[in-house]
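The chain below stands alone, shown as structure tokens; this is the form predicted alone.
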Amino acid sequence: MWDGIIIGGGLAGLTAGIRAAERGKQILIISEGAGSLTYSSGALDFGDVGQLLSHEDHPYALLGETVVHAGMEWFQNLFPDYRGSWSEFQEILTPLGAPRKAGIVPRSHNTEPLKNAKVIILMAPYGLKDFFPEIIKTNLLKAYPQCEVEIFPFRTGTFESWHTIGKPVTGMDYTKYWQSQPGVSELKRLLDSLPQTSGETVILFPGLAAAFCEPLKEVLAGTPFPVIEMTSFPPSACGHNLYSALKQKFKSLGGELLTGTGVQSIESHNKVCSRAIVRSKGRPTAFSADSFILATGGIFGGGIEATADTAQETVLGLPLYVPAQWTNSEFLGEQPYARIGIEADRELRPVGPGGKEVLFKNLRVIGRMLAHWDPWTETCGGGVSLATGWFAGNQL
């Protein structure tokens, strides 16, 4: 018998699991996959919290400013390398070298040093897949016109056999190497070999993910110039390392993580959930708990199955908010289908149409499964996941 079962192991589910485990609860997370973190930049977006709090049905409005703030503060205490303040956006570089706003970001991703730079040295690893130095240089010159941008190509012997047979080297491959002992030593030699230039110099480096590697952070701290990491196209090493760090933290607190399988259904009686039935190779297995959390990730996470005409929640068949018109003909405009999800009360318990009837007393819905928010146009995906996950973990 578990204190709580969390269905879904993405950012929201792991946040809820860690927070509950910190409070001494016995928690089981059941997850079909890794969630979307490995495809993200590793930065967490909160959006314009003050403005979103005024949207009556938005998850921020359900929880209130204090909870949203507490979720951010809790995460930064867990990962002190993530910098950012409650009301101030940070800037990071996209994989093509253009700055964009973000919420809280790893220290080495913050572009602040570029504002006063005179020279930018763009490190260009040979054979790196989906890396376009000339395009990056053009975008950097547009964003930082006071700078000269120099491309510094280099090769490392580790991947010479790959180059010989034409095998591409991904950002994840390079990150794994840089975080090894030989890679850390080579990186230090490489940075020490850079030409000395006059004026303020900043180094741009793709794919280190130093936020989760202490030896790399020591190397970067010892350079005479700032080293800024660029984000990468998916899969993202920084996002993957964040996912791994969250899993490790959850397990270190005594939590159990069951991956590669999904919940087929949840048994309930008198609006109280009792057992999760898990799909397995043999017969179905039942897990009992006092409380449950649904964090299955919406349409793109598999928690909602959508066809051209209908949408359905996959575990309990919970009713969904579905806008009358799903799509917008403007390609880059807001798409109404992004707001499809489960409506909830201020305790994040699912409610029926009209919001008056609580459907399950001991079930909470978090993250992308909640209705009435858009992670893309409102740029608040990380904030909603942290706030709702932290809150639900406190309730278990």
Second form
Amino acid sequence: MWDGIIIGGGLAGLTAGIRAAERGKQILIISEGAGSLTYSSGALDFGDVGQLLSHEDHPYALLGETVVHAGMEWFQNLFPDYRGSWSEFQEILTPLGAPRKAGIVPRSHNTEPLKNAKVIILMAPYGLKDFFPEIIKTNLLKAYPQCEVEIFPFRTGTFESWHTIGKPVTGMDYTKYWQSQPGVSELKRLLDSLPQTSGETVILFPGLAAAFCEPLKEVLAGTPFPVIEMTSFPPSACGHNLYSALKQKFKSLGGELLTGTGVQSIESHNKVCSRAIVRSKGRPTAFSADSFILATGGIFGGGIEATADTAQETVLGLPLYVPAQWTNSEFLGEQPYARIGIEADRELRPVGPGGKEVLFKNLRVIGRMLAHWDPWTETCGGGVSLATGWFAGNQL
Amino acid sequence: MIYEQDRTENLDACIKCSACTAMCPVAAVNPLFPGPKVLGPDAERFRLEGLQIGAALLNYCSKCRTCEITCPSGVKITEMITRAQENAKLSGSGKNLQSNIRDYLFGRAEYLGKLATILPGLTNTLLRTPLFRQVLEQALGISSEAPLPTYRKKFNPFGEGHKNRKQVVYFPGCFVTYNDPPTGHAITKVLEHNGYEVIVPPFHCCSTPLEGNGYVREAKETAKKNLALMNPYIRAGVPLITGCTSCGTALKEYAGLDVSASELQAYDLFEFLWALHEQSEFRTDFKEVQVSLGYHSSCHLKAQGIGTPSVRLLRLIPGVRVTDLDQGCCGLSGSYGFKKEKYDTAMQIGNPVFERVRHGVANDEFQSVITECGGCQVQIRHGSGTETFHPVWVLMQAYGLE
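Next, report the structure of the form predicted together with the partner chain; the form predicted alone has already been given.
Everything in the complex follows now, all chains and molecules, and the chain you saw is the first one.
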């Protein structure tokens, strides 16, 4: 018998799991996949919190400012490798080298040093996949017109067989190498070999992902010039490293993570959930708990199954808010289907149509599964997952 | 297995994001391996048109299923690759005589075991003789560096024989039967300590090695022989227990052969003990055991979707500290890592596990490693130089049965 079972092991589910485990709760996370953090940049967006708090049904509005703030602060205490501030945005670089705003970012991603730089050296690892140094250079010159941008191509011995057969090296592979012992020494040698210039030079290094890796952080701290990183196209090492760090934290607090298979149903009686029935090999396995958290994600994560004309919540078949019109002809404009999800009360418990009746007393819904928010136009994906995850883990 | 009509649909679900390949432990260390995306959904399009591409590369897949867990669209990549392997095997492509003979032998762990345990001392001496290992490598393609397990006098399940009204059938598996009989006795004792009579019919190999080496038809035949031996117990509702996670996965897959899923009560040992614990029928008269252990979860345990019941259970023992190593595959993958052309790949796949173990031991986090899988035990010992054993031994100590 667990204190809590969390269905879904992405950012929201792991956040809830860690927060509850920190409070001494026995937690089981059942996760069909590996979350979608590997598809994210690794930076967490909070959006314009002040404005979103005033959107009546938005998850921020359900929880209130104090909770959203608490989630952000908690995350930064948990992972000092990330930085952010309640009152201001952090600036980071897109994979094409253009600056953009974000909420909490890996420390080494913050572009602050570029503002006073005269020279940017853009490291160009040979064969790095989805990496376009010339475009990045153009974008950097536009954003930081006071700078000169030099592209510094280099190749390490490790990937020679990749190069020989013409196979690109993914950012994830480069990162794994940099984090290995030979990689750390090679990086040190490489950075030492750069021309010694004045204090106004900044190194821009793609495919590095130093957060959570002590030896790498040590090398970067020892250089005479700031080294900053940039985000990458998915699959992204930074997003993946955050996923690993969350998983590790959860397990080190005694949490159990069951991956690779999903929950087929939840048994309940009188609006109280009692057992999660897992699709395990051969025959289903039942796991009992006092409380449950649903963090199965949205359409991409698999929590919502959408066909051409219907949308369904996959575990309990909970009623969903579905807009009358799903799409908008403007490709990059607001897409109404983004707001499909479960409507919840202030405790994040699912409610029936009309918002009056609480459907399950000991079930909370968190993350992408909640209705009435749009991670793309509101850029608040990380914030909603952290705030709702933290809240659910704190209440459990 | 997915149905024929779902094949194209499942194929179209691939959004070409490459996350599977980025997470694939084989692709990360072997550049010639194009990865799950290419060998799975990409090549499947050609295979559906009757074209075989990259048949020789298919066998490099270690079947760890990381790709399937990673895939956001639920594409059954490992299944696609496994089916393509079977078809390639049937059409004879991508193989030579040497690897055919070798895979034939590795698929038959039971016969190898029977042969080796006629004179286990002689077998072990030979397996430790460099010259003999060179011959094995040259003649059969079995790596001379691979940590082939030592053989012992065959597991003799009789002799304990407590009669009790509560019964379980124990499936020891080839590793316990031919390489590690003491663990078989330990499992028997722990079950008896909890009030069960332990019955061990003369089982055959579970069939995992046959399937892993591409002998799917033979695997089914062996499974049916085992089912025939289990049949009276299945009918009487006696649970079937195994301490080996690969056997456990195979046994649970028997459901649907000659037995329905609801009839077949197959359990991993710790899954069974945990179920007893939940019904307050598990004995917790533990002595304190002051020990810190690193726990490695085998791929075949992950495949069962039951979590990590041994970690849960051992944490009930006063003094026991268990750290989940939280790493991927050890690289051995049955007999994959014993093969000459795959030994290096297997060692590199396992490297994160070995590094984590060495780091943990050096920092006094734990002294030894526990894992249910015999293959993982052998490989982690080989790769990290750290002692490894089955978690049941911790229970033995706590019960004072050693």
